[in-house]
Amino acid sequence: MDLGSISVVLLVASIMVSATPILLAAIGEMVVEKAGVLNLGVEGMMITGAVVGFAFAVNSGSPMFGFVAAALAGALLSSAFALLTQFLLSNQVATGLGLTLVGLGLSSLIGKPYEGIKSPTLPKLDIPILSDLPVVGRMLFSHDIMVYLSLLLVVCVWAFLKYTRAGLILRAVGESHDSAHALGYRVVRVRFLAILFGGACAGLGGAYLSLVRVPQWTEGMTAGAGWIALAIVVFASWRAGRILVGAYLFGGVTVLQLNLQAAGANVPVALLSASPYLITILVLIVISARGAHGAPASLARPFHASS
């Protein structure tokens, strides 16, 4: 095994790219769960965003237009979940799983004509002066705009939840929807908007896979990224800063196992490929054993104004 062939600069840069789609999906799902809703349809919304974003980018020639379309597609799909769970009071777990199945089937149907086609991708956004710095310049400051927007989104969500009145209301709805309703807050409206935001973020995460990380359409290309995003929300104890750490940890393991394969590591390829998922499961087991908490008190509980 030749570890000298692994470039630290390229490794760190690749980790940032690898973590971005999961970070986008996870931060959106965290907001949804902070509002007291459990949406297990992240995988379905990501794969739908991936195919819709790819199709629009290919037909328009603009990757940014593809990202906008992907966000709208994710939000539209999540609105169906919101309608079923918030107005018709269907079971959130079952509806979320159904949403994933719908997304996987819909993406397969839409994506069939686009297989084997290359998409336009985002250019590198070299930050003046910073990108010219030795070593760290290429590591941290020579990425596409979505990498920086994902980091900005984490900061914005953290500030929104901690310092704004709207963020306080959202957290209150997630902790006790009956108390929030008694105070005059519109619980269903708050949750509906949170679900739309989560869907849009998942759509962006999916589009990043098909427009930047690959960039091409392949059926099932999310490969469980939506489930990893859900796990990271638990790992992070529903905190924005820890979401960032969790996404970059998973991205790091993913990139490292690819580099180890390329370096000829004397480990079965199947085990290396499965390592990101095995480590995620291990982390969740450790968290569960330690009794880590932080979940909103009303998470996954249905709300009805007359109750």
Given for the second form:
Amino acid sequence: MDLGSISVVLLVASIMVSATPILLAAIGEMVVEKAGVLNLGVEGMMITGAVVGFAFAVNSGSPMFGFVAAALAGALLSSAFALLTQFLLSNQVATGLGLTLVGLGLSSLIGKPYEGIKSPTLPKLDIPILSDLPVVGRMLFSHDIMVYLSLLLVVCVWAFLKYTRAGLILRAVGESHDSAHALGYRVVRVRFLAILFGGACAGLGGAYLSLVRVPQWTEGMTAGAGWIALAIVVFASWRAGRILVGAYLFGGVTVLQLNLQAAGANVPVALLSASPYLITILVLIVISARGAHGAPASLARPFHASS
Amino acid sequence: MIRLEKRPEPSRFWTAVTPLIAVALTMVVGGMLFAWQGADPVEAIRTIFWDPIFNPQFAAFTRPQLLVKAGPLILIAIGLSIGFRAGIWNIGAEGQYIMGAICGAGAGLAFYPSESVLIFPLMIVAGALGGWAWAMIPAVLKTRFGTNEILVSLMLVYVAENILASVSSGLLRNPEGMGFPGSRNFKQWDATHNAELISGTGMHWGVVFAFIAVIAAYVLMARHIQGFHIRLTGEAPRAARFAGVNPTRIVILCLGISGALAGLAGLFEVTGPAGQISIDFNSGYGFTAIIVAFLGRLHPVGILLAGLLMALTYIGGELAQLMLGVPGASIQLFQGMLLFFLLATDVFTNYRLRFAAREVS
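Output block for the form predicted together with its partner chain, input the form predicted alone:
Following is the full complex, with the preceding chain placed first.
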């Protein structure tokens, strides 16, 4: 094994890249869950975002256009979930699963003609002065714009939930929809918007996978990233800051295991490839065993004004 | 103004009718999808739903496939439905299916080339145990630490896929396979071959077990106190606790049953239709079975019918792919849509529509 071949600078830089899709999806899902809705369709929305973003970027030649299209596609798909769970009062778990299955089917249908094509990818955005710093510059300040946007999004979500009136209403709806309804807030409308936001974020995360991280389209390329994003929300105890920690931790595991595989570490490949999933399970155990969850009290409970 | 009004209890009529409406809606929207892809919608729908059984040209070949595909779907879905009734969401059946196949096949291959009649029963037991053990991981973690069984069981699917990739090119690889990944072929080893029981019907041991599972599940859920406890836990967890139902027991029981049945399905698939352990022998039955369970209204008889219908879409989909050049993925979408429409129309089971002016409270 040759651990010396793993460069720390490149490692940290690639952790940031590999964490970004999960970060985007997880922060969106956190807002959805904060509003009291459990959308298990993250994986489906992510992979739809991945393929739609890829298709639009290839056809238009502009990756930014791809990201916009991916966000719209994610939101559009999530609106189906919102319609079913909020207006037709379907079971959220079943509907979310259905959304994932639909997304997987839809994406491989759309993606067939795009297999094996290379997409235009985002340019590295060297931040002036900072990116010229030794070591740290290449590590942290020489990424594409989506990495910074995803970090900005985390800060925005945090501030929104903590300091704004709308954020307070959203949390109230998630904690006790009956009380929020009694106070005159539109529970269904708030949840609908939250679900759309979550869908758009998942779409962006998927597009980051297919346009920057890989950058190619292959069927089923998200490979459980959406589910890991769901696990990270639990890991983070529904707090924006911890979502960041969680996503970067899992990004780190993914990159590290790939590096270890490349370096020919004396560990079975199957164990290394499965390690992100195994560590997700491990983290879930630790978090659950600690007891204090901080889950929104109305999570996954259907709301109907008559009851 | 249209308003939804909760029914005092779910409508029996709508419970039975919603799956039919969902199928009809899927056909309409699916037809539009095919038209958009340049295939004749009527012909595509007929190819998927009619030709596999009634077309004089292919039916002799495709009709047996119906049971071959429906067997594992029904077997897995029956197990899942018991858990879903109790509010226990095992969505990692695909992983339990893979592990059942690996354990069962491994147990058999350990005795190669023995022709003892005991080998196949041994493999069946090992297969069920493999799936059971894989399902016990989320079960024990849920009861001990309160971890979410949805996430854990799903993560374990990816772990199982990695194990499958590893054993099919390592531990269980055919030593006479000239280095190609994949185990020995069970079809060439009579003692372990899960062959057709009645020639030309597609009926193999997995199908027999699926029918037994349907009957057993019906008895369990409708006639046995344990089934009552399962339903009670799902519908009124608090009441269940007051009635002395042990939630830990229910979790272990439900996940255990669904894991064992998924494991069985995996074993029968690998010794029969698939023939060998290979990297991609699993074909997503574990996920499609979720649709089957819901489409069958979590009722054993419903699941039997839903499994046959879903098997039909698989075979018809392949046929449409062959005859009309419809992409294979559109069938997956088709199946997903079916679940979506079912969930959407389900609102009529629990609510009734009221057309009235908005009241002033």
